[in-house]
Amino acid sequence: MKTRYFIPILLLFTMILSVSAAVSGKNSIETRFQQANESYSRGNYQKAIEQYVEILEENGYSAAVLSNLANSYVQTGETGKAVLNYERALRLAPSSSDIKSNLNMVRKNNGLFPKDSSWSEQAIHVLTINQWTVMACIALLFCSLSQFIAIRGYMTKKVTTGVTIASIFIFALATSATAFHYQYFNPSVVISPKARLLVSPFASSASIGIIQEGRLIYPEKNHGDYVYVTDETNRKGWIHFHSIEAVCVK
């Protein structure tokens, strides 16, 4: 009698006290959160980047910290930071009109204009990377629920046809946006204030220019200490590895 009782208890009693533990360690990260956030609305933009950084670190990333961090950079006046934590955000909600705007503000506050975009760009760019793909499953699905449609006989041939051509239709543009978007979705941003274009991966090598902090560049290859690199404005150059940083942490 007692046995048949004891598992049932002790899955029980082992359930609530994770639950529990697990509402008080979101309770504790909400609570460091907003001393975060208090540090910031104080104007102690050194230290909430600290406690922000510390959240980050120990739960992984999350849209609102990144943003409230990237707001502590422009604060403090690092823009390269600022952007960098602007984008990582967006990758993770890239509706949030508060971090498009922000990120906007800072890079046109800081002249990083990005090059004009070709019509077929901005199409593109109406709909966000996941919102593509989502279109793409939901195109396989309609293609399926044509076919059942068409075996069950439920509509006319003609009318489930169309709706599959149309379906691998749109799979094939949702498909090809997705992988337009993907070429951009992991560029790096320029950390220092200082960082220079170079034209060979050495020190001492002649510098094509100054590129500005804040500035998104798409590393191609790697050699020692340096990476060669593209910005938006379709400069090449090489680039001290310790004065960038990939937007998405591999």
Partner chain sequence: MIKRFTSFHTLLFGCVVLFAMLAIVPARAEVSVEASLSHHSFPVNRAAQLSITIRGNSNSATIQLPDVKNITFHSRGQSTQVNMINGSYSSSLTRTYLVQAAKAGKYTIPPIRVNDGGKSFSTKAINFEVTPVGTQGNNSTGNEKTTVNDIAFIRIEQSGNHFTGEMVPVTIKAYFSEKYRFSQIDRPVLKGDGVVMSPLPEEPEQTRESLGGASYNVISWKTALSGIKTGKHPISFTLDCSLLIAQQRRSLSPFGGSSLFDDSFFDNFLGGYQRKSISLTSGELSFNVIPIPSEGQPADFSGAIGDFTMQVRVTPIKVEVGEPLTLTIDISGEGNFDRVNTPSFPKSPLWKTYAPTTEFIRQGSIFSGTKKFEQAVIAKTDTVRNIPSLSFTFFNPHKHKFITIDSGEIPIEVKRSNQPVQKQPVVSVPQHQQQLKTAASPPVAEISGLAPIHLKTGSFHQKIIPLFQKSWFIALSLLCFLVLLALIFLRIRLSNVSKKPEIREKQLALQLLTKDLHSVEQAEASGDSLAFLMACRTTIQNMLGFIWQTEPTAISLADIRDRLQSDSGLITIFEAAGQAAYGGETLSDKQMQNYSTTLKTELENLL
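Now show the form predicted on its own, given that the preceding structure was the form predicted together with its partner chain.
Chain only, nothing else included.
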């Protein structure tokens, strides 16, 4: 009889311990996050940075922590790391108006203006990569449903053709926009002040010029300690890999 009840009691006890540990862990993270926020409020930005970084290293990325970390870097004048962490926060919360506003303000204040976008690029950026992907899936679903309904005889051939053509057009548009977003989804950010853009991948190479801290760049290939990149103004050249950091860490 005792053995009969032992396993259920043991399982219940294990569940209670697991829930208690999870609640305790959550409270611990929230407490540490609040402590970091208090450091920021007191103007101790370097300590706040250290606390936010510790939270991220131990618990993974969070849009709120990344955004506050970026705010701290703004206060210490580390523009590159501020832009980097705002961009990371946007990957987790792409619709956040606060993060977008803060990022745009930092870029504006530091003259980090990209090249002018074409009307098609502006149209593509109206929706996020996730929203375009959902639209593509819905278009494909509508196309499939119209064919099924037509087979069952509930829709005329003319209507079926119209729905199919419209669905295929929207699917093609959405997949193209998704591909465009994906191409630029993971840029790197220049995190070093006065980083040089070089003609060739050698320290002694001629410099094309200084590339601004906080500038977005798109790596294409590596050679030794250097990465061949295109920046958001379409300048191309080699930059030392220590001067940049990817938004999405693999």
